[in-house]
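Below sits a lone chain in structure tokens, taken as the form predicted on its own.
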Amino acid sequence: MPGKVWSYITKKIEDEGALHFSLLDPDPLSVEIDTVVEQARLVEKAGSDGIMIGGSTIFGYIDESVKAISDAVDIPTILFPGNISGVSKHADAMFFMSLLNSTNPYWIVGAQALGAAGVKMSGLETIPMAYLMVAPGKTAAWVGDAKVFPRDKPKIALMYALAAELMGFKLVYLEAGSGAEGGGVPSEMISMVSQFADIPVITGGGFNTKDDVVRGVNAGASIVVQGTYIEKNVLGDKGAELREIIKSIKDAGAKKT
């Protein structure tokens, strides 16, 4: 039986063609607590469809930011994480991912055997997702050793992608990396990967402007997330700007159901 929050994303997407995610990293070296949930807060006012929780370089115990964040919020958080230290039974569910075209081991199945036990124990909803990386990657290929897709490739990340559904994977992502420049991931690969693949696409990574995400949803992206302009940007405004962002998307998205 699918779970709660597997059901609330795909319901979502069939009625509105496209969704808004936020990516929020709680790392207590960089960033306090009380900004985390304000950020949320904010983010969930602005209509962001749900709350992703976690980072490349999260250092240190996360349950009490995932607890903050999920207590202070009535959208779904869900787990993001960039190693086993980033689980939290707080949240409302995870997505369980491998780092597909990582070439260590660790990253496609390694971590995950590690955190299977004690993830299957807490009862936390999973939701089965593909990892993939584009260049220029940033600190989540390095860390995770991808061999990171060319720009000008989108046949090698559709290969990836339906080898992800054929192993039963539910979601892809395709990552160009937290902070990266020229727009996101290039639409010719997110067209390919959304045309041929019947799972839905999530896609990351330098969306930071309206024309961005509207190109992601366009080109076929079922989810944008937007993670480095709402550290940036969401409370210097109070989340003005990220509310018409979200709109254009829902824009976007309703010309497609």
Given for the second form:
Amino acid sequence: MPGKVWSYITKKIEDEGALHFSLLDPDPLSVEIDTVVEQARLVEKAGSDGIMIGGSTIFGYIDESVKAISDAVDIPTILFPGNISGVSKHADAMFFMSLLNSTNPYWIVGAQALGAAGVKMSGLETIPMAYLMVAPGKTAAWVGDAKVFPRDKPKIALMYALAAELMGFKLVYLEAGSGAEGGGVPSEMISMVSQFADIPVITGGGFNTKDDVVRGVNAGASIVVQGTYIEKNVLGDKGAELREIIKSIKDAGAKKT
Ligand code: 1GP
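Show the other one: the form predicted together with ligand 1GP, since we just had the form predicted on its own.
And the full complex, kicking off with our chain again.
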């Protein structure tokens, strides 16, 4: 029986061609819970299809903020854990991720093993996701000891994506790292992976403008993630520009259905 959130994601990809996910990082060192909750309300209002909650450098427990965000919105909240500290039973689901191109087995299966019993007992829906780091990789690559894919080597990404598919992962995440320069993962890499792999491609890291996200969708991504853009802009204009960005994703997605 597929979980509710996974069914929601697959049906929406089928119906709409492309989805927008908002990444919120409730790091208590840099942001108040009320602020993250307000961001969550605004991204939902702007039409975002889901909220991912996580970050590479989370200090302290995220339970309270995950509950507050999940209570405030109707769109799915999905954990995007940077480590075993990123788990909370208050989300709707969790990306159960493996950083396949890490050089450190802790990030491939060690953290997952440490967290598995708790996740299983929580009853959280889990969505197995291969997490692949592309240059520059930023903080996530540094923390995750990743051997990042060079941006001009799409075939290396494809090798890993195909391995992920054959291992049973349901999604493959091409990640350039939060705050990456250059408008996100290169089109050639997204397009090579989405052309040959049969699992949906989710991508993020540096997709800041309408042009960036449309490029990602046109290259073949099924889900484009924005974090930094949201953190910097949605409170200021109440999500007005985000609504336009999401509309452009939907327009580009519609051409694929
Ligand atoms: C990071 O891919 C996400 O894990 C989002 O990246 O913050 O650059 O949007 P940005």
